[in-house]
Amino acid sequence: MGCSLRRIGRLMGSIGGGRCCFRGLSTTCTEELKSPNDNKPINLFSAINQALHIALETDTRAYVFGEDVGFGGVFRCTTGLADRFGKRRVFNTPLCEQGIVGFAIGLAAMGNRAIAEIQFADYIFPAFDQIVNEAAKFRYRSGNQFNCGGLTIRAPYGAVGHGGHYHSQSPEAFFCHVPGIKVVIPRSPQQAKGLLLSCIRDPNPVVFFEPKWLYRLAVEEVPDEDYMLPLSEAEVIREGSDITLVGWGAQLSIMQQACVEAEKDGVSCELIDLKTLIPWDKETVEASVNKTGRLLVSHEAPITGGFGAEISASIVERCFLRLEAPVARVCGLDTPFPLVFEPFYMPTKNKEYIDEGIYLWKKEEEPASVLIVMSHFTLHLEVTISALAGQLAPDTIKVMGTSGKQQLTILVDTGSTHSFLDPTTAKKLGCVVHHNTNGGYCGRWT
């Protein structure tokens, strides 16, 4: 309890405030909540505000309760609720996340729908119990006698520009595991809108993540009518001939970048977004690599146990015979999330587009004799800048970099522990240096 109020306290001025972040989408901050009859453009947090609103007009047995969603919550998704449907249907909670989701699980076993949120996705641990051992298990145990399928649990997961370990953390793949519930992150408004409503008149308990990064962010058109997306149903939001990439949430905007960037040098991406993680739409990722021969997975969370590693296992089986290179991942590091080092461990477009050079490098008539690819964060460069240095002519050693030629393209962080390629190291190398817009050198052999 004492977290909860230090994290409160912590961030209701960065967050709560109304501070905008910008992560490359060309969109504009919206600061003031759009009224739920207001038809212009919105942002995320007022479309899941729109959502709860129809919710609970629409069915009286629906309730909203967590912490501090009475005035609103940390992020304002709440704002209204409770004065106009009243403090008996849209109350706080104890700062306890074990018993949250546990009330609600009881909540939704009587026949009620039950929309609990968890302030930070980072603190659902202390529910996990409930909701691996109880909620998922509940139609299960008793032979569908009985269940909690009205059981909604949301939480804001991610990055956010400067929440560090505590308020950065992507759980969804903890819970992808977990037979018995459903997985569900969007990306934009209209999808948060249209996914949050069928989640909740879903017969099934759902974890419905929601991007924080994109809250104020993200702002399209939304229907002010009710409507419901269907849910493990992918969506093809660019087609493409050459790769696949797949991504849910917030990701999404970062791949998008990395198509447009891969597009320039003649590589055409086709970009899914999963949206249901569990269950995920295996079809439509299968029948898109088919086609490309090539897949690449990006999502924030760390790479080893992600759910990148369950796709990437999926499609290996299903699409074996059509694989023409290994399937890549891109994803955030092994480590905790960093709070100053976050630009060096979020799965950024560059680093995309640098593993798309994978699959770009293969179409080459004459491909290279070594072929190596290196992101900006990356614990071998200097083992393998030592390697070529001494077993290899600069001649045979080809690279697929930035620039959509062969040849040696090294990429470094200054950030870095291992940033070691500077000038002089290079000019030893028989590396040409120059400063990249990113704050790292990027050596080129001659």
Given for the second form:
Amino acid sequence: MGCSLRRIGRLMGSIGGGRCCFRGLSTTCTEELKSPNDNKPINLFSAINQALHIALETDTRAYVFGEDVGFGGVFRCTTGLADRFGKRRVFNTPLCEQGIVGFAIGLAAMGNRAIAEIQFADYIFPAFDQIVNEAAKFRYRSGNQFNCGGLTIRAPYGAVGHGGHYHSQSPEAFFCHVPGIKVVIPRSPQQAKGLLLSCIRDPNPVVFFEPKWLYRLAVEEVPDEDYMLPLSEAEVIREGSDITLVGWGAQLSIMQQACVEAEKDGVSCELIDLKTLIPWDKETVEASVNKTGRLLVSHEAPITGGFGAEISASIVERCFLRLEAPVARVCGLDTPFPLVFEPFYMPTKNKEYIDEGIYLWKKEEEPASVLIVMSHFTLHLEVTISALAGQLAPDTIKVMGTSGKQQLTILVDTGSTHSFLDPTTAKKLGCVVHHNTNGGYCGRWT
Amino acid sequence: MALHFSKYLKQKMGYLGMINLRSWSCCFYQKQPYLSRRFESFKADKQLGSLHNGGDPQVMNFPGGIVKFTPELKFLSDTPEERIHCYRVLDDSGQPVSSNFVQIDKDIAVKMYKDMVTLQTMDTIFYDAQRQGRISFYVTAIGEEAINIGSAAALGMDDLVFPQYREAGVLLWRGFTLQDFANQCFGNKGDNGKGRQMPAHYGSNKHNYITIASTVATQIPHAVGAAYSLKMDGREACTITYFGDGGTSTGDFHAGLNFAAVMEAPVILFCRNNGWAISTPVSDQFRSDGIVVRGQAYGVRSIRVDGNDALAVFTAVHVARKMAISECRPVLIEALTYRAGHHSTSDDSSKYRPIEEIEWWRATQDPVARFRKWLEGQGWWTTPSEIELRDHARREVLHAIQVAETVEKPSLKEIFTDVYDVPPSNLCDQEKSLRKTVERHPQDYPHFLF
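Form predicted on its own already given; the form predicted in complex with the partner chain follows:
Whole complex next, starting from this chain.
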């Protein structure tokens, strides 16, 4: 068994290596950031390193510390900092995450910029209490007499091809449940530098997850200068009209590929980088879904209780009448992160495009003969459909929403006998009305 | 935590023998062929480069220092042969047993005593107020007045306090008024904390007293981080953090103590070992000789003092403070005392400890009475002043409660402020929605200001 596992391991290793090129795509720079200078393309860890240099340079009250930070860090993000700024501002800490974050909170409470590194996001849990009960509540519980707003916790997260259980996790959703902190995840070197500087200078504690798969693989031009990118502002990085895709961090490059594939089949995808998970930019996502009528959320973390669920619920609340298909979530499996099975675990382009997401609704290309107009008060969609299915052939049913409030009309309500569609109104809407077995009505477009 | 990763690598690559694990994990991510990258990623530091013993076969030059070899197979004892002695100045009857203490002048001594009595009075009356249903919760410092006031008096006002929840006396010493205390307990508009926390969770920026949280011992690493900041700023100040015997079992205590030592932070780690963590006696809490012995293992200078002796506490903190600031080092103090009251108003300690035990401590070890005897011995205190002080304190506390009860509650908007520096859109939406609900059903909500 052990031998065969090792063989699989090697096999996977080669597959992983092959897939790296897919992961390596960095997303495009925003126009306004392009510097007149001839910027060299750099990778993501170098962009982080630049941001940390600038943070320490521009604020003498900034400190960088964590396990193995002194020699440059296991991912080289802190290379050269101790030499440049001294061991009193850039230093190793004992191997103890709750100590690192607790120390950082105290340092930040004294008006410093405490930039703490947790070596892997998988190891942030010993510090969970310090983040959730201390950092997040420091301002609130004191009535704004004290705050630790200068705190930034950096942690590499996500799959890396060979990380197994404890070097692969994406724990962002745990922190998105905590009022008082911000959670930020960059997708590319340029974003990483600008967002990290914003996080460091933001007057609130921030957890900044860095996509470790992209540390070396994502390369793009990054302006040399000191710049900041806004928090809590999502960015539409690809415009489209048929479906909205929302993601963050390393997953965006996968989603980008799905968009390209979909385009070949004539599906126009709009891709949004959320960037800040809390407090998140609902408005940008809402506007996009109101345009496209469909939403897909994708993240590496397990699907159940992931942040995709929150986005899905919020957008259904806001865009219910506009949604033309159920919100799709293409995420990690509800298992611990499995080493040799990583390619199966991951929310890949195939899952996103063909199997669980974009393609699902596209299969229903035939025009439906029955339209169910949903409103706020309609019971569960599935119940409605199954009730209808008794009278009509299932393949003739199409479920849609409408955005116009004037057309708020319940056609089917299986749980009660209420119907708000009278035949006169229905005629005005161009429907032929049929009485259904449950006492409601359904309409057929003529 | 990279260690786990390195271990995994080591198992895989075990045949390579001694490797520099750090450079391994680095190499791993560079996706370079392992062997070619083996020694290239960074310079090994000197310590690791000189593993030889310098020609002396009797020693090992180990990272962290030279270690002598011995042929003797000897395990260290689990406990010291004799328990660490407890520094004391005053005996049970308030008589000095030595002159080895920091002298305090009359004004300070009298203020110390007055604050001890005021604290005791406040605790008694606030406790009763909770029993009458006027406030929802309370914790007393009964039996620990000498720790509270003795340590507070030895600190400078610039020293930052990171308290647990049984050190209200430190805040009292610093000038937080009885009205301030009452306002917090009633969660009214005068509460610094805007009515958000349970009673007895005080905090005051003005008094360098960081807001209390119910979480146990989490404040210890904060005090270390803040102390590091004081050191970096070259301030003539230290931080002090208080915690109980139960708190020393937490990860944060060990993290804090270790960080304090490694970071050479000017922090006083003050343990109130009062024998009981709610109902858990110290015998169920830890082994060995209490807290004080933990210090040496972490490289922290430590002392055990009689927590019911205000002069001993004052002296220990005074000296510890000087060492902390002038030598940039942490100091651990274990004060032996007894929680003569219940853990909180939610606790009945007679359920788990003999009444006689409580009575004995209250009758013979009362820190307030002991200090008064010393004051009287100095000729600084008299019976009439005692009567007047207690009467005055009682009237002041009752007055503070009466006023606090009538002060209106904080404005409803304070639910949403201070979560972040500025409320984000989700909180603005929630506030609007909540206001609508309250306007529709005003009878179902307390009368808060809008």
